[in-house]
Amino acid sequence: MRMNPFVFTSPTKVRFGEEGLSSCGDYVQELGGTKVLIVTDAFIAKSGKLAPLIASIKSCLGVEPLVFSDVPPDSDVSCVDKGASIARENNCDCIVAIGGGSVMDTAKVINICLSLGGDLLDHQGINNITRRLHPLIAIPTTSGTGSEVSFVAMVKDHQEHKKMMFGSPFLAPDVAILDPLLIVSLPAKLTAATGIDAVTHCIECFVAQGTNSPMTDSLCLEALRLLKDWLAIATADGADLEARSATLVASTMAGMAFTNSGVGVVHALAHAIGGKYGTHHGMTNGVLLPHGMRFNLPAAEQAFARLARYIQVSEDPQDTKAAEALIDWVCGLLDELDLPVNLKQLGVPELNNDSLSELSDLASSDPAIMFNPREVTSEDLVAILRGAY
């Protein structure tokens, strides 16, 4: 059987290892940066974790970097505007993001404003950014979003109660520094919540109708195996460096995969719910994942079965039974990680016809839904939401 044509793009250099922050200055210099803005949140700024990062940059450039530490957990347009203003006023030409998904996405959008100027709305959407931006280095402190290698960024528009998406290969960071020491102090609940986000990336990407290829498939398969073997251990014992390393690398692998092949209905609904109710993205994905998988089962049974056998949650030769075993494993993982299993537990208020219609409309217009392996109607979205509540 002939292999289908595909394009796989991974422009980000990935550096994994302990004490990785000490190499950041070298990468800034290599990328031609002369004045750096570090984008982070208040917790990391107060934690002492920035000291080796600042020292490395200052040692290489002879200039101390600026620090913008006002990024909230659910970042928004006003935060982006504030960070971009600081970068412009101080003639910054390189950005270093250290934090979770919100920090990295904020840094990406700040970089859009700094590099391209104009109205932020002009750059919203897919492939509206058509040239290189200033150098960007991403240093994740969670294991889940994959934003350190992805082509996508999302920030909230509080006035519209929705999330704005930006997507372009030019958004991918130039360098990702993966240091497992940075995540040993991540609380168990956040370890689980960000980890289930990476699990969702693996599963949705594996069945997405994007440019799936042996390259994205292999990343999904092995990343999901690592998460199956190590996520619960990392959640139970944050000091286990082997578990932390495995989940960190798995998250980045899943990020490389989904940024090439897309995700699906689970992410589309999670974006809608998160935009309206401010729920945690990873936890929202976790609640919706079994329901999205059951909806996609008619179109994805064989792929789900392949995943199930690869991660050894089923040896059944019948695809139907193996695929069901994968869904059962996801449900069991949510229980094992003590994560919410329905939208009510997540804090979403009871959904009436108006809110169901609004969420359905938001999800229908979300770019993620175009890659779902099965066509999704408004009625389907409402049914998934009702089932997940």
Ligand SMILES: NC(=O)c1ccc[n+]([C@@H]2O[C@H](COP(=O)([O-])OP(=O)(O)OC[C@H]3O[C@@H](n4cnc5c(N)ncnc54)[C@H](O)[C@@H]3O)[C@@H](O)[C@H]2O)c1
Contents of the next structure:
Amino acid sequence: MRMNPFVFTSPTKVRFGEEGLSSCGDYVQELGGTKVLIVTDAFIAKSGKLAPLIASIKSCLGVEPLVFSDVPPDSDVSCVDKGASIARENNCDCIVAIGGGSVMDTAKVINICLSLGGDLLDHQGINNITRRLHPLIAIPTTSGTGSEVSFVAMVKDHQEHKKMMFGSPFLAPDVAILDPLLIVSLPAKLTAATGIDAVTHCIECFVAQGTNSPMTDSLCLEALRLLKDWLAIATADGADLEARSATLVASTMAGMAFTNSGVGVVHALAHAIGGKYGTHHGMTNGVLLPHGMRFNLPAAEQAFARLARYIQVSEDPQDTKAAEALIDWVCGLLDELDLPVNLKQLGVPELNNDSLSELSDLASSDPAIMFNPREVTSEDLVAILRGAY
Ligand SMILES: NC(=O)c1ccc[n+]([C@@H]2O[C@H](COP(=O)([O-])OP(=O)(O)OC[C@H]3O[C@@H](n4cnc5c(N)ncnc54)[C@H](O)[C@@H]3O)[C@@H](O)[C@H]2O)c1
Ligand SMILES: [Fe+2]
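Can I get the form predicted together with the named molecule as well, since the one above is the form predicted alone?
Every component of the complex follows; first up is the chain already shown.
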């Protein structure tokens, strides 16, 4: 069979290594930045992690960067407005984001406001950003979201109780600095929660209907193998740098894959639930993943079997059995990582007809659902939600 046509884009320069922050000033200079806004959260600002970053930028530009450290978990439009005003008032022309997915996504949306101005709503959705933004350097301190290389950013719209989604290749950071030392302080619970997000990216992307290619396939396969071998170890011993390195690189690889090929029903529902109830993105994906996989089995059995054999959770030549083994492995991993296994444990209040229909409407209009390997009806979404409760 001839290979399907595909486009694979990964514009971000990825620099991996310990003590990576000292290289940031050089990258800012290379990108033509003259005044930097560092976007981060209160924890990172207090942790002392910023000192080498500030020193590197100051020594290269001769100008101290500004620090905006007010980003909350799952940040929102008001935080974006605040960060953009500070950047504008101080003539910043380069953004450095250091933090988890919430910080990196907020920095991307601040950059939209700073670079393009106008109403944020005009830039929302897929491919509504039509020109280059100011340079952005992303430095992840969690390993899971892949936002350091992805074309996607999500922030909450509190008035609407949902997440605003922005998707464009222009949102890909110019440079991602991956330093495993920055992740050592991440507590076990968040290591597990962010890691299961990366696991979900690998599995959903591998069967998604975006422009899948041998390039995205190889990223998903190898990233999932790294996560299978190292995520539980990183969770049990956060100081294990081999495990931290493997899971950090795996989550970036998964980010490169899903930004090209998409995700699916698990992410669509996780966005809806996270927007309405404020649950953690990765943990929500973890709860939904076995249910979404079971729903997708009729369209994805062969691909799940291939993943199962590659990561060596099954040697069974029968696809049905190997695919089931992958779902069993996911369930076992949730247990091993001590993650919630249903929506109730996640803290979602009992779902009645109104909330079920609201969540299914939100998920139906989420861009992630377009890439699911099977068509998903509102009834299917309600059944998955009931099954996951
Ligand atoms: N843009 C994308 O491609 C993409 C993909 C998946 C998820 N997301 C978004 O990412 C967000 C979730 O990001 P996340 O899972 O990284 O969590 P997060 O950024 O919300 O961080 C969770 C908590 O971890 C803390 N933290 C971060 N790094 C730490 C460290 N090294 N040590 C100790 N504590 C640390 C933070 O202070 C915060 O309290 C969601 O908003 C989700 O929608 C984006
Ligand atoms: Fe995700």
